[in-house]
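This document opens with one chain alone, in structure tokens, the form predicted on its own.
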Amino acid sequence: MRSLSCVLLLAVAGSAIAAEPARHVAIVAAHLVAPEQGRVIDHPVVVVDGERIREVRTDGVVPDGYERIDLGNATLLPGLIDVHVHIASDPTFASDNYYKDILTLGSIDAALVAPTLAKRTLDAGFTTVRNLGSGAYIDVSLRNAIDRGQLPGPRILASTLALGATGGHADDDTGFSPDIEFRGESGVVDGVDAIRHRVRENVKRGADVIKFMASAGVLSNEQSVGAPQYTQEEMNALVDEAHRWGRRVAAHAHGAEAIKMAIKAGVDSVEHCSLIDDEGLKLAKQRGTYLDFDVYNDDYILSEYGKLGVPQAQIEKEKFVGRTQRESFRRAVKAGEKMAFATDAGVYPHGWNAKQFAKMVEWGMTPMQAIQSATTNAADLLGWSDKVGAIKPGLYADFVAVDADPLANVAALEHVSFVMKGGAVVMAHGVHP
């Protein structure tokens, strides 16, 4: 049950709290999940100054001068992190005509819906995301607007345009008549020198991270699902150039060979990892490479994409990789691989990100491991362990709370009751300041 102080806090939502973060608050809850320690702390008091955490107390004392936010019997966790989203697309905005949408909707249409998708993500408790691919630099503009306080949304690490080979997973022209020309910025690039230049262009345009297509994919028109689409030399050059500019690299890769090539090139994470073999698992372990499996969205694609008019060939590719990806995920868990929470949201609806937790537990993780993948592990992958991913002094005051015990039933994370980002209350029991 919420205390009177929490009710009063929400009652004044139209005044100062709506305009700027509360400067001095203390959050009280029944329990706190501390993923960096792998344990639960009972009766915590989290003291917040401005947008940062000042201290975490266990004596139940709220310091003088701090406004008390009492969450009652709830369990408090760090703000959740999704390291693989596409914030400018969502199947709920699609019609039932796949080709009509491609030919009639453009970057302005995507930019108009992106703020709604960002808000859905934040309301679901995901206070930080890594956006791995967006046309027209929409993710950069959205990130900047959120950072300026002009729009509500999560902290965004933007990749801008995903890079890929001609005729590959990043090439929108694939499968269309040569008489049709898609205009606008493109991530299609071939050859070592051109790839180095394109990495620099992405950095120039605001990229926080570089994403490229090491292999073919599912939701595109090339025939293969996993064949390598860059040479080893091209991958090596791409990663070297990105790291030269201080940017981490995420490689889309389904196929076993492409996964190993990307790891050898020095990528920081491999996305999807569907057909990874034992050699690839061993190599990732040796190199410290994160493996990011999107193990929920297979359900949504097979259930809903036929209704959207998506070509049957793409759906058949998903049938080929879906079950195998989950089995590969289970092998990766048993092997003790470094893994972060990556949903590919945008392939399925934003705001549903937390549905993946239950799948991760179903396929081998403990609830604590699943939570760690979306907190401490994800922050480490992003290079943001000094900012997010835990509840400890100096980090951003990014929190979520749930009324049920997420370690008893991790699906509780699908129903957050409280969200705070940077010391500002985003949502409490369905009420938005």
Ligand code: ARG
Given for the second form:
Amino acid sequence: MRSLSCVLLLAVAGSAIAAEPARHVAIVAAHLVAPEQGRVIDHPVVVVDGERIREVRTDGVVPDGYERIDLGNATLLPGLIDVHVHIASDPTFASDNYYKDILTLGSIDAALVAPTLAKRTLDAGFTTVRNLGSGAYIDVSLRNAIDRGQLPGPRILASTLALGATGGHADDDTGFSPDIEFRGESGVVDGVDAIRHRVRENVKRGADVIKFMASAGVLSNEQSVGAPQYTQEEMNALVDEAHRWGRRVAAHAHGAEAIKMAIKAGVDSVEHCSLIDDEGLKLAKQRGTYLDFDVYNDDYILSEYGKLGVPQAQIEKEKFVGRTQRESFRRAVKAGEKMAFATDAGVYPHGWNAKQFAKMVEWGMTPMQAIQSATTNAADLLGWSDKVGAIKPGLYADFVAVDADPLANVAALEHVSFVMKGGAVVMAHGVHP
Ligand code: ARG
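Next up, the form predicted together with this ligand, please; the one we just looked at was the form predicted on its own.
So here's everything in the complex, that chain up top.
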């Protein structure tokens, strides 16, 4: 009975949102970056019906009956996409006591901060994110609340619980006394059959994508930072199962061997890629695997994580992979790999996502390539090229605008002056309507 009234309530709320009249707006700007064409269009008029783009005009005409939104001298771009975030955690919500936080904060605490983090992300111009791991299916509930129009936030592709081996990067118990065990549903799973079951369970709970730990990691208590943590058979089964259910797969991997194993298993993207070797680059290119490097992260971890009381062993692991990761990034750019914009925000503050653009340019991308990684390429990796990542007819009216030229200085993207999601203004010059 109670659950029925709950369903009814939601239905009413849902219909109230759907009943809002569709807005007809035309956005006028000085320039438009069209990443899918690798060029800039001057004096665009972007015509929007409801949540979708109707057309991009270059004759300066705002059609009759359309509300004009004039962005003056600004440059318009597609809403930005970050393919690797953790939307339910953030270092700005951590204390200076790593162990106290682990022992006193649970998944409900994480769920309560997630909407704030989602809003920071959207205000920073990231209108779509792929959440690669959070506990208790927080990302599914958050995604659904945002989609129902009940919370402001980006479009979310949710991975739910990240899968990983006992004692590995996804195992919260690692490094604690055997007398301590963290409760709650976990992505820790070993062996082919159990992995297939866990993938199905994630899909059943609402996962859009499957994330797993192919290798050890930095911010966890296992000794290695790059060693493989699943066998080839386990990775093969995981990818086979996920793909059968129509879900793409993202593999966390720092080490060269684990990266190659994940690519051979058929993952759609490798995350971090820190120690990738030439053979790995070649394999990724052959298979069309996306390589997603979180190249800003190292700066934040090395400057801030000591203050959060993070164990020194983890910081030493970061020192080991951080620098090499940027060199690997440069090699990947040179090799012409498919690359998408992935920050791992959550490790560093949400809303700072765009700080990574300047790093990508510093380490070998052109500003246009960096922008493409967060639009055209990211949408392709998500399987959402028909929804987001470009300003063209039929796609969602998701835009950002910046006052400076992002192709001259890509760091301009750190200060968006306008954000629209699905035809609705999210923010204009710091003001939320
Ligand atoms: N979540 C990742 C890990 O713990 C963060 C790695 C960050 N370091 C880096 N250089 N990208 O392994």
